[in-house]
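Listed next as C-alpha cells is one chain, alone, in the form predicted alone.
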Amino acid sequence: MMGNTMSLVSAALKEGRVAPTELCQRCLSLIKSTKFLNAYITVAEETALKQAEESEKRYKRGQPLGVLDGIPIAVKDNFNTAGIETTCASNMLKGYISPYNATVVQKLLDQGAVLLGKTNLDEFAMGSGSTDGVFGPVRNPWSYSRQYKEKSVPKSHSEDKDSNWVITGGSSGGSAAAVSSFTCFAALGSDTGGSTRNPAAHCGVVGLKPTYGLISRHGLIPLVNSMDVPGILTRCVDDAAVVLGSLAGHDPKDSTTIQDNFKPFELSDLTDVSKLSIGIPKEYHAPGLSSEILALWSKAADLFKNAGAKVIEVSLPHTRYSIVCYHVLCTAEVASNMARFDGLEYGHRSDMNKSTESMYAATRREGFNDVVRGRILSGNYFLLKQNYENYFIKAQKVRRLIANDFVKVFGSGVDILLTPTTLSDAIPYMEFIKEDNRTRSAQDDILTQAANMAGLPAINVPTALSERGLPVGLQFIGRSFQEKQLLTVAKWFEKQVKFPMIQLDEVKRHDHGVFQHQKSASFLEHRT
C-alpha cells in the first residue's frame, strides 16, 4: 500500500478502501519507525490528522476536492508554513513560525493534501549531499535496503557496519529519502542548480524542476532568485505531472509567474517515439562521469535508437564554463539575499549589544554556519565596485551564451536532451565529508546547474541499480514551457526501464503494521 503511486491510493480513498485518517497515521508511524533517517525536521502530527480527518468527512460525502484529497505530503524546511516552524536547517532560523503559507503549500492544502511535516536539508539550501544543516546529515534509505546490503560487504568484522551508509544527495535530501522510504506519496523540493534532481537520482525517485516561472516562488525563502524554482518528488512520472497540474500558473503575489493559464494535463501512453528527436549533448561526457553512468546513458539512448527515435549527438558548447558561471552568479545572489537576516526582524539576535554594527555581525556570525558565510564572502568580492564588470557582467553574459546554447539545438529540431544526472551513485558519508562543501558542490551540480541557468524544465528518471546495489538515475531536459512532453517522454522511458521497488528489510522490521496490512495488501500490490 504504502509503496503505491498516488493514482491507485487516491482511487482507494475514493472506493473507501482506506481512509484517509488510516493512511495518515500509517505514515506518521513510518516516520517514527524511520526515524533513524533524519530527514523530518519537524513532524506536525496534530494538524496533519485534523487535515485527515476533514478529508475524511470530504469522502464521506462523496465529494472530494481532487486526486490529491487524503494523500499525505511532505515539504521541504525552506518553504513558508503557517504555524509549523520553518528553520532552512539554521540556527539564523531556529523558532521561526512564518504568518502564512507558501503559495505551493496553499496550493497543495487548497486541493486536500495532507501535510505531514517539513524536510531536512542543507543550510539554506547551500549543498549537495544534505550533510550541513544544523540538525545534521540525512541518510539514503536505499543504505539499509536488501540491494544494497547484499552488495556491500563490510572489509572487516570491526568495521562498523551503522558507517556504511550513503548521502542522499542535496540539497533536498529530506524531501527524497521521505519519498523513498514511503513516509510520504510526494514531496516539495527547491531547484537552484541541481537540488531536487541530486536527491531524487540518488534516492531512486523521480525529481522534476519545471520551467522558471511556472510555477510560484512565493514563500520559499530564496537563494538565488533567477534560478530557483520548487521541485516536486515522487515515486513515479504520473504523480510528478498530478502534483505539477496543481502548482503551476500565474501567482499575482510572484511577477516572475507565467501570466497564462496552465490547463492540467494526464500523461498519455507513448506508444510511437519514431517521431522523437532526442539529443545527447558531448559535452555531459564530464570529466569524473563514472564508467557505469556512462554505460547507462548509452544504453538508454540505444533503447531510443531501437524504438525508432532519431538519436543524435548535439554540442553545448559553453557548457565547460557554465559551473564557474555559476558559482560567480550563486554567491552574488546570495550574499544579496542573506543580508535580510540581520537579527532585526526576524530569526536569531545576538545578545550583542555595544553597537548595532557588533549585534549585526554577532548575530550572522552565530546564525549562519561556514558553508553560508563562505557563500557570502565569495559573493560580496564579487560585486565590489572593482569586481563587479570582470565577475557578475562577465558572467551574466556567458549565462546568456549558455542559454543560447539551449535554443539552438531545441531550434536545430531537437525536442529532448538526455543526460546524466550525476558523476555516480550515491557515496558513503564518511568519504563524502573529506571535500568541503564547495568542491562537493562544484562536482555535484555540473550536470544539473544548466538547465537552471537556462530556465528550462529537467527531470530526473530512476534507471538502475548500480553494481553497489544503488540507484542511478539519467536526465531528461525539455523545450521551455514543454512540460508535457518532458514528462511524456519521461514516462515512457520509465516504462521501458523498469526501476525495482526499494527492499526496506529495515523498515519492515520497525513497522509492522504497515507493510503487513492485510485489508491493503490484498487490493494493492507492490507496482512493479
Given for the second form:
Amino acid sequence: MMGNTMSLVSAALKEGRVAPTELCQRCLSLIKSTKFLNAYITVAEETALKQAEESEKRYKRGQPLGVLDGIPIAVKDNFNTAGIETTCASNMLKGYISPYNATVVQKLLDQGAVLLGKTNLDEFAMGSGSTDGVFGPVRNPWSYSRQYKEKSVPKSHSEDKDSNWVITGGSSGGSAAAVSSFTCFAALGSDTGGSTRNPAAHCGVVGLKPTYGLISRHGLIPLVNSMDVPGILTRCVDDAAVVLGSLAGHDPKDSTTIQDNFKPFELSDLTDVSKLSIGIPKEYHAPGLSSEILALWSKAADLFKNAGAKVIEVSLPHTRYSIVCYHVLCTAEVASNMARFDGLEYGHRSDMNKSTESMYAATRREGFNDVVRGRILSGNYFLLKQNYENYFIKAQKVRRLIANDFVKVFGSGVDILLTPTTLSDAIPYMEFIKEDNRTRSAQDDILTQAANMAGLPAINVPTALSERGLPVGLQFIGRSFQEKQLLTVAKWFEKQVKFPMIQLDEVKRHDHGVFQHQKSASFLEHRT
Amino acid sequence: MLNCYLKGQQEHERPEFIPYAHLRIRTKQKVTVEVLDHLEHLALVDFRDSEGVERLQKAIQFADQLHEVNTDGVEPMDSVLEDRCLYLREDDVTEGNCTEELLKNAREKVEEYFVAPPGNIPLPKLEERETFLKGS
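The form predicted in complex with the partner chain, contrasted with the form predicted alone above:
What follows is the entire complex, opening with the chain shown before.
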C-alpha cells in the first residue's frame, strides 16, 4: 500500500478499501520509524489527523474534493504554513509560526490533501546536499535499501555500519527522502538551481520543475526571485501531472504568475514517438560526468531512436557559464532577499540593544550560518557601485545569451532536450563534506542550472540503478509552458525503463502489519 | 564578539592566520580592508574570520570567468517573463486587520508597536568595533 502511486491510493480511498485516517496513521508511524533519515523537521500529527478525519467524512458522504482528497503530503520547510513552524532550517526562523499559508499549500489543503509535516533542507535552500541546515543532514533512504547494502563492500568489522550512508542531494532533500521512503505520496520542494531535480535523481523519485510563472511563489520564502519555482516530487509522472494540475494557474498575490488560463490535463499514453525530435546538448557532457551516467544517457537516446523518434545532437554553447552567471545573480538577489531578516518583526532577535544597526548586525550574526553569510557578502560585493556593471549587469547579459541558446535550439524544431541530471550517483556524506558548500553547489548544479536561467520546465525521471545500487535519473527539458508535452514524453520514458522499487525493510514490516484490508496484499504484488 | 583571531595575534609571535593582505591573491583586484569594512556595514553581516574573507576572494575569482564571454550588443535580462505585462490588481483593500497575528511573531512589542533600539546611531568605526578585520 505504502509504495503505491497516488492515483492508485486515491482510487482505493474512493472505493472505501482504505480510510484516510488509516492512511494518515500509517504514514505517521512510518515517519517515526524512519526518523533516522532526518527527513522531517516538523511533524504536524494533530492537524494531519484532523484533516484526515474531515476527509473521511467527505468520502463517507460520497463527496470527495478530488483526487488529492485524503492523500498525505509533505512540504519543504521554506513554504509558509499557517500555525506550523516554518524554519528554513535556520536559527534565524526557529520558532517562527507563519500566520498564513503559501498559495501552493493552500491549494493543496483546499483539495483535501493531508499535510503531514515540513521537510528538512539546506539552510535557506542554499546548497546541493541537504547537509547544511541547523537540524542536521538528511540521509538518503537508499542508503538503507537492500539494493545498496548488497553492493557495498564491508570495509572492516569495526567500522560503524552507519557511516556509509549517502546524501540525498539538495536542497529539497527532505522532501525527496520523504517521498522515496513512502512516508508521503507527494511533496513540495523548491527549485532555483536544480534543488528539486537533484535530490529527485539521487533518491529515485520524479522531480518536476515547472515553467517560471506557472505556479505561484506567494508564501515561498524567496532565494532568487527571478528563478525560484515551487517543485513537485512524486513517485511517478502521472502523479506529478495531478499535483501540477491543482497548483498551476494565475495568483493575484504573485504578480510574476502569468495570466493565461491553465487547463489541468491528464496524460495520454504516447504510442507514436516518430513525430518527436529529441535534442542531445553536447555541452552537457560536462567534466566530471561519470562514465556510468554517460552510458545511460546514450542508452536512453538509443531508446528513442529505436522507437522512431528523431534524435539529434544540439549545441548550447553558453552552458559552461551558467554556473558562474548563477553564482553572481544568486548572491546578488540573496543579498537583497536576506535583508528582511533583522529580528524586528519576526524571527530570531539578538539581546543587543545599543542601536538599531548593532541589533540587526548581532541578530544576523547569530541567525545565519557561514553559507548564508558568505553569499550575502559576495552579493553585496557584486552590487557595489564599482562592480555593478562588471559583475551584475554582465551576468544579466550572459543570462540572456543562455536563454537565447535554448530559444535557438527549440526554434530549430527540437521538441525536448534529454540530458543527465547529476554528474554521478549519490556520494557518501563523509565524502561530500570534504569540499565546501560553494564548490559542491558549483559542481552539482551544472546540469540543472541552465533551465532555471531560461525559466524552462524540466523533469527528472528515475532511470536505473548504478553499480553501487543507487538511483540515477535523466532530465528532460521542454519548451516554456509546454508541461503537457514534457510530461507525456517523460511518462513514455518512465514506462520503458521500469525503474525498480526501493526495498526498504522498515516499510515491509509496516505493510505486513496490523492493517486488515484483504486487498492491500494485492497492491504490493501489483507494484513489485 | 570574542574574536579568536585577535587573541591569537596577541599571544603568539607569529600569528596562526596570515592576514588577508599578505595572501597571494590571483585576481587582479585585491579586496582592501576599506571595502571589506564597507561590505560589513552594508550587509550588517560579519566576515567572522579569515575563512570568510577567503570565501569572498574565491567567489570573486570564480565570478571573474564571466569576463571571458563576449556580450557586445547584448541587453541585460531581468526576467524570463520580460515579454509579458506585469499583472496589477485593482487597488481595493481585500484583506488586513490582522494586527494581533502579525505581532505574535515579534519578540519585543508595546501595544501595537514593534520596538526597536534607538536608530540614527551608526555602527562604530573599524577601530572601535570588535571585528576580525581590525587586526589587518
